[in-house]
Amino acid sequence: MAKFFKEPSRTFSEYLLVPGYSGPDCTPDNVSLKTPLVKFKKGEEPALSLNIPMVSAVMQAVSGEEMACALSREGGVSFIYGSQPIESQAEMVRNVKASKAGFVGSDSNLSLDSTLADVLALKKKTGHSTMAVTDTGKRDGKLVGLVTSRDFRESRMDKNTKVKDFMTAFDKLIVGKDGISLSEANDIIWEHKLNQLPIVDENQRLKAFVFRKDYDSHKENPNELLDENKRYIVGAGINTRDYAQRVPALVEAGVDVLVIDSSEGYSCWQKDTIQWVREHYGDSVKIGAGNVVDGDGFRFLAEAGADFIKVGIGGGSICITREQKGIGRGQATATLDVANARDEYFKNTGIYIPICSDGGIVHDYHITLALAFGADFVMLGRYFARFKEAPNKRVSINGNYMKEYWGEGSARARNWQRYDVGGEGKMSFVEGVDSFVPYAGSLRDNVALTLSKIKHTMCNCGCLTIPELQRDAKVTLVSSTSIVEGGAHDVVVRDENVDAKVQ
């Protein structure tokens, strides 16, 4: 007879935090978000660790370069997606790898024989614009010139005058010599006012650049996160078919950490690949694993030796796999089973692997209560795919800025790898929808506001350190019309845009 759970399976928002004693030291400045991303044994330090615990989504619309930098400046991970060729995803680790702190990849590049319309093009495309101008029309090709603003009038020019005619000439600008640290690029700028100082090499090939305006945010990001050349620390997601070429290609780029990005991990397939790496690899390369709702399914990942394991089943906005195939659970009940098996795993052998709690988080304070229901860290997808940062596009429609969002299951992604389960090397049905979300801004605007909310929180439930949280926090059930009195209720909410006129 099939085995049934005696709990129901819930969800984040049908429980609230407890607050517990707060003391005169428990202030928001005072918490610290570090926390472990890869296993460690007792006693030891892990060898990779989140100074948020935020990493972004295995997914197209969600985590690519811009977005990989973005968050590792904040101190989490982006996961650089997989349903792409090998060697456009390796390039992308390449290209994150390449950026130092401070020192920023070009991303908006022209050819001599470029345009005024494709450089009005490219401004409207990435809202940059610094552009290079190299030999080949890429980022690392020979700096030939530069194009500003300052270059040009749209107005009073044809769209059709090329580039070579209006640029700032490579001998006509005050450049840095590959090598350079950080604290002497700010120097060159500041002594000759410049916006922006172009990094090339002895064959004038350029490397990177390091403006201004980043003096002072680079200033603010102590939580920013970096490997021991001061590189932001990236991952990739790997599937379960073409690991053995896929793998050896990201770790040749530079890649700190990988994930198998499946819907479900409970799988021979997953244990394989994680096999294939330990034998090639060893210890050396991190690799996450899952996607599983109990606790067989993380004992048996442990067992095969992932370095992390991610919970959750059907949650995610765009995710269909609950009502097209019957599977899942509930998230908050999920992560509570996996930490519990976490927990007993760590006493019986000393290893402590991270869980990430994946999907289901649609208000802040979830993330706090994934947090607190055991979670080590949490994957967001929707969340991360409203910023300027993430690669999909933003579009207007009826008024309001909105960014495409679609799952990996859905028809424009078709990433059946995701949703492998050792048949045809096809999709046989979607799992995943197209959709938009509201667009939000920057990053690092949205991402403060969402650690400054789960700071408080943590201060209220008298916790400064997430093990804390783990350990100490008081969780209660809420019932449907306690989560109406939650809200603002029984009231006309004033609505800014109205004037109220006093009779």
The other form holds:
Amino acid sequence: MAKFFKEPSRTFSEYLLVPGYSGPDCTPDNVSLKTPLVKFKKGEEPALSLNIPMVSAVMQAVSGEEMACALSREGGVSFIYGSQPIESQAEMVRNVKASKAGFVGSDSNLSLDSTLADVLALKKKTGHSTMAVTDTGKRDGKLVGLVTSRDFRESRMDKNTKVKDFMTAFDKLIVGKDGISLSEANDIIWEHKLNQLPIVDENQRLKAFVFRKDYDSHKENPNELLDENKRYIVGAGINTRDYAQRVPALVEAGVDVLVIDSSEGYSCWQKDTIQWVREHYGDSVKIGAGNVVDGDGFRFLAEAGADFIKVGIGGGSICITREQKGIGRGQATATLDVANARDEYFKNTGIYIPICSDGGIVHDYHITLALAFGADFVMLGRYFARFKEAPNKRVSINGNYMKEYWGEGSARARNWQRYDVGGEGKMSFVEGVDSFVPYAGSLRDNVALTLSKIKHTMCNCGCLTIPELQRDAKVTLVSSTSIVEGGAHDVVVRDENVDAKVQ
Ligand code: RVP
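Return the structure block for the form predicted together with ligand RVP; the form predicted alone was the one displayed.
Let's see the whole complex now, leading with the same chain.
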């Protein structure tokens, strides 16, 4: 007879936190959101930790280089999507590692023969008004000039004017030498009243820019997650097919942590992949695995040697796996079950394996609930896809800005390796949709607001750290009627339409 779970599986919206005692020290400023990213032995420190419990999803629409830098700056980690050729994924990792905190790789590049029309198109695409002119038109070419909005008058100039005729040429530029420190670069910026300083090597090849505004924000980023060389920490997704080629390329590019990206991870292929990594790199390469939704799946991947384990099947906002295949489990129940298995494993072995609740976070408080249910951090797709740093396109629909957001199992991404069950390597049916999400602006502003809510909730619960929340949180199931009670109810909420009728 099949095994039946006694309780229905539930999702985060069905729960609330019940406050605990808050003492005088229980203030948001005193809350630490530091959390382990990879496994560690009792009494030891993990080799990698996060300063905030958030990572961005292994998705084409979410985790590119700009997202990776922006999130690491705030204390989290992006996992660069693996559903692309090995070389381009490794290049993205290399670019993130090349953009030291405060030093930014040039994403807007022109050649001498580009035209004003090209300048305007590029500005529209990237939103940036500083453009490098290089001999190759690429980010690492020899720097021959710079174009900023001060160099042209759109209304007065012919769109076919060549960049070489209106750029500021190299000999008129003030540049920094490759290898200078951020504070030296900042001194030059201040001394010469610049908005940006191009950094070039001894062959005049462009290495990076330092922007005045970035220097200011760098100083304001106490949570920044950097390696020992002050470079951003970055992750990457891999699959269980081409790991023998992909992993070496990513490691060579400088990746800090890998994750096997799969919708269902309780499989021999994940074990083989982890084994291969251990045989070739020992413990020096960190690798997460998943996704699982119960203790059996957790124990299997723990024994296989995973450094962290992801939880969640079918809860993603763009995911239709449950409808298509009838597999999955409510995200709250899955997280709780796996967290219990993790705690049991820790008791028996002295090894703590962090777990990540992946998918289905709709409201900020769901993150706090996921942590209270035992997650060490959460992975988010929809949340980050809304931001300007995501690699997806911004479009205007009915006068509102939206961002495109599509699942890895959609016909658009065609990431069949994520849904691989062996056999022929192809996509048999879709498990994800193509959609839009409202554009929400910068990652920095939104993450700050989310963290502020998490910290306030933790204070209400009397908890100053994530382990305290995991240990002391009091959680209550809510009835559907009390969910209604939680929103504004029995009042007419003012909006423009109502206000217009008020005399
Ligand atoms: P969400 O944050 O709710 O948008 O969910 C993101 C998660 O959904 C991803 O981290 C991944 O686990 C899952 N996903 C990605 N693509 C698909 C799909 O096409 N079904 N699902």
